[in-house]
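One chain comes next, on its own, written as structure tokens: the form predicted on its own.
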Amino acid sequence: MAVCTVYTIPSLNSTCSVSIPTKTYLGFHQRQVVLFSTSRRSSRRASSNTSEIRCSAEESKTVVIGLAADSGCGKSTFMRRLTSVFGGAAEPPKGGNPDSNTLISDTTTVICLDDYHSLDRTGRKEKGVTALDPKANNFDLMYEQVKALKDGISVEKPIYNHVSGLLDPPELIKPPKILVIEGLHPMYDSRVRDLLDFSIYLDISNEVKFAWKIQRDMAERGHSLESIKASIEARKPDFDAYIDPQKQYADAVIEVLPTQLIPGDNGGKVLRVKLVMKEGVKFFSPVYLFDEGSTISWIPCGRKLTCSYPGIKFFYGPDTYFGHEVSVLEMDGQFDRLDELIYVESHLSNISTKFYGEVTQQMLKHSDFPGSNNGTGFFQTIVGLKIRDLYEQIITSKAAAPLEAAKA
């Protein structure tokens, strides 16, 4: 068999079927670069100077992102900031189950990894298991789902009812341009972890998610203090041996802590945010403030930035990270006025911007997500940025690949 490597730029379902003479041929095509050789054979349907060869995109195309972070840590908002950056809304899937957690947009796929649970509600209360544990989630199907999709395969994925608690029938999922997956175990089975092309985790203080769980499950869902505190204890241990050792992996992380503007402040309202950015990433430039690899202390407040009390304050510098070295961009506090944030944006470098003031932009585009104001947001904000930057370069790499083979 012929083996036929197609390139396509921005679509990643291509096929064809073509018969032509023995030779090599290098074929242009609008937006599309296509490498193929073939070789000489006899068949029923082929005369002895042609042979039959089927054309399939063979390398992959779907870029996959993981991101991992425990429940109720705001991993719907940042897929709400990511899929914004790449233009279009993410929606659910057409015509399909209303309760779907799929969201699609045209570049994106976000898929939650509860969808992969083996367990339903009722089956995880029988045998004493959280969702959090390894052995309520099927990792084999989403191991070879993952890959399928990557490997440019449409698959028909679970879905997981959170209103009812049971397992509904499968939807179909094309490969997209870019493939998400988040939820508690994106890089938990190393076999999902090698496929993902770049991993952040989400990183919530025990002290911030305790606040941040008050604030929604009371406020919102009418759940009492004490039963908020049972449900945190009851997921810890599961907690702390499988979804936290995941951040180790992680090609960034988006730490979320109490502030130190106000001592003995727990209350979740006014936060300290560190963006952990492992180096040596392949495609990816850790953003750095002023003068990369120094270590900065600054306090942008004054003529040009509104702050009120207690003020903001950003820190910039190397460090290691589980063994890894990483830049840390660090901001404590939050901002007045989102106009005035292209004055810090202004002194950032490698955010990954196509032109000034977008991160600004994307931030006063989505002024009312949880997150607005202080460095949850705009951290999200730039790790969008940056992701859209890694696609590109991906994509340009292997468009290229052939290329230079063919010149060799």
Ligand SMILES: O=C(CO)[C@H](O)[C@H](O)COP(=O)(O)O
Contents of the next structure:
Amino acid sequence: MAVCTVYTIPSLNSTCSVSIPTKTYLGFHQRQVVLFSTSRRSSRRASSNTSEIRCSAEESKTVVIGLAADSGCGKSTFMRRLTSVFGGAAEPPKGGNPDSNTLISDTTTVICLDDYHSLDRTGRKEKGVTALDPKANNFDLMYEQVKALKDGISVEKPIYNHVSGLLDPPELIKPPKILVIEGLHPMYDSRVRDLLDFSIYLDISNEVKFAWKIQRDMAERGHSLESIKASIEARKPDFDAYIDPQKQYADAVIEVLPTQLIPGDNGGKVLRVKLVMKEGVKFFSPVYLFDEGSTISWIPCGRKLTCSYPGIKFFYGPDTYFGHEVSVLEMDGQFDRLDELIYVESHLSNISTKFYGEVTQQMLKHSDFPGSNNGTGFFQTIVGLKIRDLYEQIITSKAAAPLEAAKA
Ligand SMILES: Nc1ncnc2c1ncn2[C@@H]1O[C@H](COP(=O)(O)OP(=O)(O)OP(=O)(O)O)[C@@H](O)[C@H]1O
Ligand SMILES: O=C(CO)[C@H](O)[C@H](O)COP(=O)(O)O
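Switching forms now, from the form predicted on its own to the form predicted together with the named molecule, please provide the structure.
Every component of the complex follows; first up is the chain already shown.
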């Protein structure tokens, strides 16, 4: 008697490798793989061995990147640098909600996790919670929707409207080549964290965060110094409890600190920026200066790099970060002339450029973005190129997988 076993493929985009047991016939119907067997014995064998059909999220097409940081810490600027690496402009969904937080380009879709706030502005006020508190966010929905997109399935994502403070009707998000989830909590929930192919944390020290807030909210938005201080203080306990701990999970951390070149300087104009890169991350090889694994301190100011006071200092070396082995590249100071950046770029290795001087070209292209004359812009650009490289490696390995399976 013929017996049939049915397996469901997670999505139509998934690539499944199937090994067919002897004397078993195979049929496909939409998302289902059907195994017909001529005897109970071979059917039992087929259904008891799950490795015979392998359809996993790992084999889906959308690459998912997580970017975590507090509000006002440079996520949007970083996203603009990242999407520029892939070419094409990133724009809100056409004909959609003008207050959408989503940015779509040919290759990337950036969704803002503020859209998963479960409490609107009034709701948070009534319950006495901040937007940083997990209680104000819907992690079940975040997980389901990021997973669906990763598996190639479109979703109706909610919109948190920052103008009105309300939750607006949802917008349709189609699975892109690269999905970036940016916001307060991309690595907070372990289910969402496990979906990430690469994660970044922007770690802005309190002094610098304060200086940037003053610059934006006081100079550009007319807020008072007292209200800025009060808002930072009100968020700090939840920031420390729920946002900051995510950095331990990040594959790359960009840490922004006051300079050490001017003793006692906290003004946030001259910055010391560290790029902390985890070792052993699949498809990611840390950048190095001169000699991989060694410890190097380098002052490049001289004939090829113009430096005015207080100069520029680089450091590179191995370290540990939350118990993980990491490589750290550090830059303190700022560039006088962006075109001369090529001198520094040419001394770095593993930067995943496609041609000589690509980092410098990107930096010159966006010289008006905040941080273009220091390590924030420089390292964000390099991380953008590393993400492009990671994406290309993942796609290549996925394309090769069915061929390898067929050969075996
Ligand atoms: N590298 C930088 N150097 C100097 N200032 C910066 C830098 N990055 C960001 N800023 C300052 O912080 C402000 C916020 O930057 P950005 O919009 O990129 O951050 P964000 O994390 O997306 O903010 P939000 O979550 O509030 O939308 C900028 O307007 C600028 O004033
Ligand atoms: O931390 C934030 C992330 O951007 C915002 O404060 C949060 O999303 C709430 O937004 P709003 O202040 O517009 O109500």
